[in-house]
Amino acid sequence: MPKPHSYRFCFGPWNLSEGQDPYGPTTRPAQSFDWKLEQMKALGYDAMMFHDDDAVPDIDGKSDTQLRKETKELKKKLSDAGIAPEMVAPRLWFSPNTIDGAYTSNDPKCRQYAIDRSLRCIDIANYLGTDLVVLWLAREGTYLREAKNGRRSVDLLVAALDKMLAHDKKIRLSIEPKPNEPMDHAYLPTIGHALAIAQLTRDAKRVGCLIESAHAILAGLDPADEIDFAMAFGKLWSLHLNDQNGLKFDQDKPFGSANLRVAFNQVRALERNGYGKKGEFVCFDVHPFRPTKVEHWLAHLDNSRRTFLLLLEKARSFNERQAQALIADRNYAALDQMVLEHLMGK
């Protein structure tokens, strides 16, 4: 049996959010970010994954000495922290220029904003140090077919991928899909997408993916699977745990609060493929509760952590020998329960 080994745990600013959603306003006051890396020490977490302009507020507007500047300012609050940088990704989906789409986009304005925009948010990514970039691609989808053409918009994908691939020689580029919201249908909306559409880039080597728990239930998959078919290729390069209730609007719900059974397979997926030995991070991308009081604003973060830890204990505790026994004897209904009584604490 391989040593056990320790995990390192990660989130994001927007993680401790104020509350607002599409149909009401904020329930919580808006904090600094001072304010929130405070908390993560208090928390004890390892690494903070950022947004370029979590890094750099108001980024277009800013010239790259002033990018440089900001960014080596924060790379020194985290050095004094004790907290790594783990990801920095472009927030394409804010912007005017991303209405119709970012790299998909039917303007080759837009298009070459996109483009530009990732191109600085790499070049935030070394001044960090960290050598990841993930790519949410959320409006690179249609709202109506017949307003691209899907042929086309994989080539402005690759040739957006290639184009960032061209600027550093060590980034890598980790792309996270989803399968719906803010599009109608998006154009990569499973790993398997992720994995396929790295093959015809420049260099596939560095392209890999991200898994979100929630966007794999979406998709109306299991994130077992999902991650143990990334790491079949060894292209799982970070993760964000949560949950979901069913297939309805991304809810980032604390890990395991909807499906404890589904979250027991993520955790014993990561073991059995040994995520985390390489350096990579278990991130939790949770927001609170709207209902959330202040003084409650952390809970999330802290309960998917202390589930993580408590399903790891069930993971590497589970009687392997005895499930496979009954695997063999195509004892399935035994298995099942076995599986309840174990997380149950019989």
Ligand code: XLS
Given for the second form:
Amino acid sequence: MPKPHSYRFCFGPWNLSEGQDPYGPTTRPAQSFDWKLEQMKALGYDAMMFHDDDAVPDIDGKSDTQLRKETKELKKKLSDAGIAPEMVAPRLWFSPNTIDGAYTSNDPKCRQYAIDRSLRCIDIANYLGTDLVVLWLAREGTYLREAKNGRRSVDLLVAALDKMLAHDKKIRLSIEPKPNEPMDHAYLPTIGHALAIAQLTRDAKRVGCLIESAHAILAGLDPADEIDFAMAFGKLWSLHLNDQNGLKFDQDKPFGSANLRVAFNQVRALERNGYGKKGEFVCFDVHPFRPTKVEHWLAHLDNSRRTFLLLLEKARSFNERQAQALIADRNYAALDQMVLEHLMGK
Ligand code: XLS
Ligand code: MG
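Switch over from the form predicted on its own to the form predicted together with this ligand, please.
Complete assembly follows, chain above in first position.
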């Protein structure tokens, strides 16, 4: 038996969100970054993930000198708190320049903005001391098929990735696929797409992926299979565990909330592939339910990690020998029931 290893946990400032949705305003008052960092420490988490403008608010209006100064201050704050910086992701879906997409916008000026912003994001990652940049390609897709040329979009995505890889010889890019929302169809909807486009870049070995459970489910896939697939390539460099109840808007529910068995199988997949052994973090991209009161604001993060650790015990105490015997006998009905009863504590 390989020695069980321990996992390290991470979340982002946006995971302490205020409850706004497309139909209504916030339900909790905004809190400062310092408050969020305090909560992270109190919860005993290990790392924080960032959007570029979580690290440097109002980034577009700031000079490179200012960017460097603010990032260095943040780095100090994190190291004083004993929190590692996990990754930085360019927020390419907010600006007036990314209304029609970022790298695949039909407007060359907007495409240039997206690239410039991504290079600054890489600079932030450098100043902060992480070599990981995450790309959630929010608006790289279409609302209607005729609005963009799909083939040209693939070329534009490769060109953008190449510019980032050339900007910094050490940076690693993790593509976070999501099939829809805000777009009708995204160009890189699955892990297969992310790893395939990596092969077209100037340095394929520095382009990997990040799996988010909810995004895989929205693509009609089992996140555990996505984990096995990415890890077969050695390319799962980050992970957003959460949950999703079927094909609807991105719910970012607490890990295991909608389907404990699917969550169990993700933990099993992480275990069998040794996720975390190269320093990767388990991040929870979860949000509080909108009705959550201020005094319960951290529960979704505490609960997600708790569920993860309980499922880890379940994965480690699963009777593999018995399972193998049932598999050899092709007795999948008994295997199915065995899993259910194991999860129910029988
Ligand atoms: C949105 C994504 C986003 C990324 C970070 O659906 O999950 O939060 O994880 O840019
Ligand atoms: Mg995510």
